[in-house]
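First, one chain by itself: the form predicted on its own, in structure tokens.
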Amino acid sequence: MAALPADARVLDLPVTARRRSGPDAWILELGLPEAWPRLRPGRFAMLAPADGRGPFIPRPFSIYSQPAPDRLDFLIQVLGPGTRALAALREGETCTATVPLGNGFEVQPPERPVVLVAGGVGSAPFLLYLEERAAAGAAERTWFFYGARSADRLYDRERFEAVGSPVRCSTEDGSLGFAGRVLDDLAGALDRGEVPEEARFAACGPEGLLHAFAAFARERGLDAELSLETYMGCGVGVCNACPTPTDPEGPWGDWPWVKTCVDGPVMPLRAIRF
């Protein structure tokens, strides 16, 4: 199957900026030894602070966005020690970083329309993709579905509406944008025809989330693909920590699992059981 990206490295980087989005999630902007060419929505890294204050092992990050070629920002979520450590490095600090990894989003052609679906800190993967579709001429074929228990943990929301593409909020508690549930709200543009099936559909965040996709988008017969969130041990397709059942019939049929570090961790729907 796949092999680790031949453009993959370990680095130690600086943090250059630092900002708090939401109530519990921060974005960290790393400054990078020189200029990268543009990278392909929903790669990922692995991150750890580099004096070792954090768990020895690294967490898997989506590259939120790269701001200017020698810095990539990642948005932190502070869920347990090693998020907490992340999220703790102050400006000049270092992060190690096995970077950039992965498989990312086939961006589609400007004529496709793209539906983004995302609930909370799932939406890191989606901002590239939202600005690679705007600087293509299609930020208006292209939709942005984003839900949350509430408009707080919309993070970083403001940044999203600014590209251009509509952006459909719905909260879970009803503060912002449609009242209940993210899936219910694509449920119903669906049915008045406010977005069209022919869309490439495009999910992540957490597992509640994805499963309830993949079996909305299976139902409606949509042409769908995750960005999945699975816990990871290196990154790099050697600990064997993210195994991925595929479908006998899809185009991975003839392996059982695949990795979802060096596979994924964008696959398409078809290719697996989920």
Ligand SMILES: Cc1cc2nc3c(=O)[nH]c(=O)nc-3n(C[C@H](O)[C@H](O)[C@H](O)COP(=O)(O)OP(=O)(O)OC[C@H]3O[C@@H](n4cnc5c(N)ncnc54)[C@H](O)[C@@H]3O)c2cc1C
The other form holds:
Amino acid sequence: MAALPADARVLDLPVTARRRSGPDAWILELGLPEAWPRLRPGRFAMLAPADGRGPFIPRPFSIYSQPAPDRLDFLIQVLGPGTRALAALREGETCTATVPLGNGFEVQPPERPVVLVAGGVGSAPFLLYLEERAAAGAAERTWFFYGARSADRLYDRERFEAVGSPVRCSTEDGSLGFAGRVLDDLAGALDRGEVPEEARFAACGPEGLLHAFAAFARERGLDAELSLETYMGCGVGVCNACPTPTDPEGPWGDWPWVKTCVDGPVMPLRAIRF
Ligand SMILES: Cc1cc2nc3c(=O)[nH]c(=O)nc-3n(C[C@H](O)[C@H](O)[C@H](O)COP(=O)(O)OP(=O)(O)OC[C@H]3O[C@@H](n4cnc5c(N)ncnc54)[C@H](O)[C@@H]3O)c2cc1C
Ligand code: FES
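And the form predicted in complex with the named molecule, for comparison with the form predicted on its own?
Zooming out: every chain and molecule, the one shown earlier first.
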């Protein structure tokens, strides 16, 4: 089983800026004390305001963007006390971050097609993934299916579109792109041969979407991985709050549970019972 990543550390980081995204989310920009190498997409941080505002337990967030070697940005949808406290941080205030955590996505070699599927703020780990693929010359072999309830919840859509890969938006209220659920758009695209079935598929989003995606991918025999948004207490493998059951046929064999925070959050679909 995996251990805490060797590069993880606890830092008090200044908020350098924050901006609104959609009706209920913020992008929080944090300054790092020195230049960091680029992080794998899909890794995450445990964040909490440094002054103790908000709940005692920090909350997990995907690393959204690394626009400079000394900066990390997070896309945070406000849901409850933890996200409300983070969204209330102002420029110059300090955020305590345990970062970088988790395994992240194994970015596929440029020749392999990749299909990314996100619902709402589940898009957060995919900006880095798209940027990495574009840097490797594989933008046109990478598709991003981005779904939400309504157009204003396709957070930072223009930023994803600017990377250069095909971005296919869907909204349940029909306000932008395909009218309906993101998986229906994906199913149509696969049926019409607009995206290749032999691609590596990766999904992130709310539990409902992940369960539907897992069933869809199994039915069609897709090579898929999920970035799980399991509740977390510590994020570092100590509290056992984040168990995911494993598939005995998968790489963990008879080991029945793994910890999403240190063994994931990215899991091959064939490795877990979900
Ligand atoms: C690895 C990882 C990466 C994540 N990345 C992001 C990200 O980039 N951006 C982002 O906005 N959120 C992300 N999340 C989810 C985020 O951590 C939760 O929304 C946050 O912890 C909620 O805290 P809260 O105190 O505001 O709300 P809580 O009071 O804890 O919850 C408010 C409501 O949301 C529900 N809820 C909270 N967390 C979850 C969850 N994980 N799964 C299902 N329902 C939940 C609760 O049941 C409750 O109804 C991520 C989660 C994980 C595990
Ligand atoms: S969140 Fe504590 S062990 Fe995973």
